[in-house]
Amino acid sequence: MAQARALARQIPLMYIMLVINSLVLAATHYGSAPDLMTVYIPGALTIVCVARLVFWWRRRNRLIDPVRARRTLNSMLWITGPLSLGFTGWAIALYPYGNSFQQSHIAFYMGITTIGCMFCLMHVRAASLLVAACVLVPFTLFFSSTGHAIFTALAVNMVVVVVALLVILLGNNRDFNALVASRSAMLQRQQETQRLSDENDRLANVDTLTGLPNRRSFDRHLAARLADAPAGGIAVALIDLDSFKSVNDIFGQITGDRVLIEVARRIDQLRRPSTFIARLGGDNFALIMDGPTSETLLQVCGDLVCSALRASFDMPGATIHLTSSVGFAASSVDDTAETLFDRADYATSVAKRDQRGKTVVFSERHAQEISKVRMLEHALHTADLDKELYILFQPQFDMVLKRTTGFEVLARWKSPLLGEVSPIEFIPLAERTGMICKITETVLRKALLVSKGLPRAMRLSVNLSAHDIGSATAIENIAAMVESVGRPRRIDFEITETAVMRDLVQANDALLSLLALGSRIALDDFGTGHSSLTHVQRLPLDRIKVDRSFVADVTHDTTSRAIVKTTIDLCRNLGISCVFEGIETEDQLQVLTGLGGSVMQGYLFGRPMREEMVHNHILTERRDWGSEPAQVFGNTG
């Protein structure tokens, strides 16, 4: 290909030179040689040269492939030999016609034209050699045989010059080949670099499992679409598979990947051509949809997605059933990609929390909720926890001992900006923002101060979060605070099973270090969520707290009574105590005590109270130790 490109630029010059030199030679012999030698033969040769010149001129800028290039070079070689012999024979045939000057012109014409042609054909070694052979051999033999010493010397000179020229041309040809090879290798490296760059770009923007665009591509596409679309012109949907982790846990990672591939296929089948679909990671998918984006239409679209993903996934050796929670948000004026995505994400979290397996379209109500949450988050981050947090105490009553044996410490927050904030609101927010450890330390510090003024047998229970259990630093800080009060140490800790699920080994080590302080460990909310006997077996527990949902139904639901009885027997067999939460009526108390329960907590025994009320509660209770339970617990105000 390189040779063909070089010849396409040089051969037209060669033919122009050859035609002009031949016509000049024919003109100098015109009148002294026959017309056949000065008109017809050079005219025929000129026509051939012009035809070849036009052929090469038309191809000077064309892109050619290797096959066509090779065909062009072969055709040139087939023409070069006969054409060289033709011009050589014509020039020698003119020799008898003319004087010594004309004969010298013939020798000069053959020599200079040969050198010019060889230079023009220098990039094709075979062509240069062929021209040299077709001209030099006849030239040398003919002029050596003329008997003129000058022409013989001229023949020798011609041989020397052509041989030297051939050596130079062969060297140039090798350099040309090396240059072409170098450029070819460089081009191949560039192509390989470009291929790798394209592959890296594809890997950087495509999810390798499903073949869908990934989060990076989604972010870029969302920003571009949002910049081009009018207000309300696009909508973003986030699709979150519910409880997908259990698929990997039960059926394995390979089956989980197959499910994700099928999810991607189903969503892709539902989308319009203009809808952009991406996998954001894990079991999260996203859509970018063009308008219209009315709430009704988005709800319908979301319901279609939920319905498609609700159908069973028939995998090898397993049939899997899943649901998906979908959150939609339509764009508005001055939206950025981040704000639009955040609204869709919030709608998805609402769907997972309140309408699992369904679709939620972001509305003004959700915007107000977000504003409230952000205000709450700002207030929490800027709060003086020592001043704004306070603690309440709810008694835990032992029916066997007929007295209160401890109090659960409950955190409360009174913000100077927001007023009283429910723990249902600020505790989950603190866990999400990582501030829960500071709240735990503040509550524990205040509880330790109160514990110094309580009777020696009275214990206080403080709740620990998943962040507390999972952080070695947090546990060290808690242990240091408990040790700082000296003995007796009467702080117990309550944990939930959710808090220990992240890392059971770390949780076990943390709880053992707290037990070494003289604390006790209670498993809270037993019977709900992720309750498992494995946790009861592997964790160093002192008591189990049965969730209030079983207490509420214990008076009329036989299943609840059976579960309560089983839990009491379990605790007795394990040698740990059992606490019942949420007791509000005498009937609930009678049923629980009849089943063998002893330690109770709930409004029947006292609402959460401030520190000054704790001492009054203890004194009042001591005076009534001998009374019947109905008399002791009659005042629940």
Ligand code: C2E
Given for the second form:
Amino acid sequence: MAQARALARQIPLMYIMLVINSLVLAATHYGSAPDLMTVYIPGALTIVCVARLVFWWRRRNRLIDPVRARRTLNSMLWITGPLSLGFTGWAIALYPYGNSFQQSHIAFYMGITTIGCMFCLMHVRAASLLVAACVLVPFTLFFSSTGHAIFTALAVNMVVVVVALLVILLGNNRDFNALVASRSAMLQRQQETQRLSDENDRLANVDTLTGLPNRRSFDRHLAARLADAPAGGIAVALIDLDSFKSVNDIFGQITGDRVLIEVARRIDQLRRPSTFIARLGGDNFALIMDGPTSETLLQVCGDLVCSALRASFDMPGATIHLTSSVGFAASSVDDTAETLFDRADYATSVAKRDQRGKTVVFSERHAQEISKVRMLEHALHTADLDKELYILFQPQFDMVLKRTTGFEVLARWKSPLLGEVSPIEFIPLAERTGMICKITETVLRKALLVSKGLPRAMRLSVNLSAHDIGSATAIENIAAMVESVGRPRRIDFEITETAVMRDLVQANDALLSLLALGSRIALDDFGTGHSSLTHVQRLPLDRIKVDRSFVADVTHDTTSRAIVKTTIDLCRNLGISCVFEGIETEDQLQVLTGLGGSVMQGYLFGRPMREEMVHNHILTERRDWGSEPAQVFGNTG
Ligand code: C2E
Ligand code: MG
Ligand code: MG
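Now the other one: the form predicted together with the named molecule, given that the block above is the form predicted alone.
Everything in the complex follows now, all chains and molecules, and the chain you saw is the first one.
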């Protein structure tokens, strides 16, 4: 190809030179030689040359492929031989018609034109050689046979020059080939580098499991689409598979991967051409949609995704059922990629929390929720916990002993900025922001103070969070605080299953060090979390607190009743006690005692009360039940 390209530039020049030189030779012989020799033959040769010139001229800028380049070069070789012989024959044939000057002109014409042509053809070795052979052989033979010493000398000069020229051309030809080869090798390397860089780019932007764009690619697309779209023009959805972890746990990683691939396929099937789908990682997928983004439309889209993913996943050896929670958010004027993503993320967390398996579209209500949480966060962060936190006590009544045996300590927060804030709001917030350990410390300190003034048998139960259980330092602090009051120690602790689940070994260690203080451990809210028998069996528990949702239903719901009965039996078999929370009515109490329940907590026995009320409560109860003081203030602590 490089040869064909070089020739296309040089050959037209060669033909122009050849034609002009030949016509000049014909002109010097015009009149002395017949017209056939000075007009017709040179005319015919000129026509062939001009035709070839046009042919090459047209090709000079054309892109050429290897096949066509080879064909062009071959055709040129076929023409070079006859044409060289034609011109040589014609020039020699003119010799007899001229005088000495004209004959010298013929020799000069042949020599100089041959050198010129060989030069123009230097990139194609075969062509140069062919020209040299077709001219040099007849030239040398003819002029040495003329008998003129001058012409014989000319023939020798010609042979020497042409041979020297050939040596130079062959060297050039090699250099040319090497140059072309190195250039094409460089090009190949460049192409390979480009291919590798394209491949790297693709891998960096694709999720290898599902083949969908990954988080990185999603972030780039979101920023780009947001920049291009008019306000409210795009919407982002985050899709989160519910309880996908258990698919991996139960059916294994490979099946989990297959499910994810199928999830990606199902979502992809639903998409409009302009919708962008990505896997953000784990069981999280995301969509970027443009076009109308009304709340109703987004709800419909989300519902479509949810129902597509609700259909069973038929895997080899298992049929898996999943649900997915979807959160949608439409863009607004001053949105950045982060704020839009955060809103969709918030909608997904609301779906997961309140409407598992469904779609939540971010709305004004959610915006207000967020700003309220921000305010709460700020107020909690700047709160003087010692002053603002206070504790209430809710009695726990033993039906067998017929007396209150302890109180649950419940935290309350009265913020000077926001007023009374429920623990349902501030406890999860403190858990998220890591402030919960400080709260636990404050609550425990206040509870320890109160415990000193209580009868010896009266125990206080303090709630612990996942952070407390998960941190060895926090547990050490708690232990040090409890030990600092000396004996008797009357503090028990309540933990939830979610708190122990993260690290069962650390939880076990934490609980053992609390037990060593003489504290009892209760598993709180039993039945609402994972309710795993492993936890009940492996943790050093003293009691299980059955969640109040079961108590609320126990009078009319046979399932709740069966669960309550099973839990009572379980506790009896394990030799631990069972506490019921949230008893509000006599009916509930009757059913629970009928099933064998003994320790009760709920509004029926007393609402969470202040410290002063605790003493009243104990005294009143003693009077009402006519208990002997020794029974209440017994030295069992
Ligand atoms: P919990 O530990 O399960 O506490 C029982 C909750 O049920 C308390 O709500 C209590 O007031 C309420 N309750 C008790 N009896 C009844 C009843 O008969 N009917 C009804 N409807 N409710 C009843 P509270 O005080 O709002 O606490 C809510 C949750 O906040 C607690 O649930 C606990 O998880 C958390 N919490 C409260 N104080 C603390 C604390 O000091 N530390 C930690 N980590 N969590 C706390
Ligand atoms: Mg509790
Ligand atoms: Mg509870």
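Residue numbers count along the first chain shown, from 1. Treat the numbers as computed from the prediction; the structure is a model and nothing was measured. Take the two forms, superpose them, and find the largest set of C-alpha atoms that agree within 1.5 Å; that set is the rigid core.
Colleague: Superpose on the rigid core, then tell me if the C-alpha of Ser461 is displaced by 2 angstroms or more between these two forms.
Modeller: For Ser461, whose C-alpha is compared between these two forms after core superposition, the shift is 2 Å or more.
Colleague: With both forms fit on the core, is the shift of the CA atom of Val39 between these two forms 2 Å or larger?
Modeller: The answer is no, as the C-alpha of Val39 shifts between these two forms by less than 2 Å after core alignment.
Colleague: How big is the turn of the smaller rigid part relative to the larger between these two forms, in degrees?
Modeller: The answer is a rotation of 13 degrees for the smaller part.
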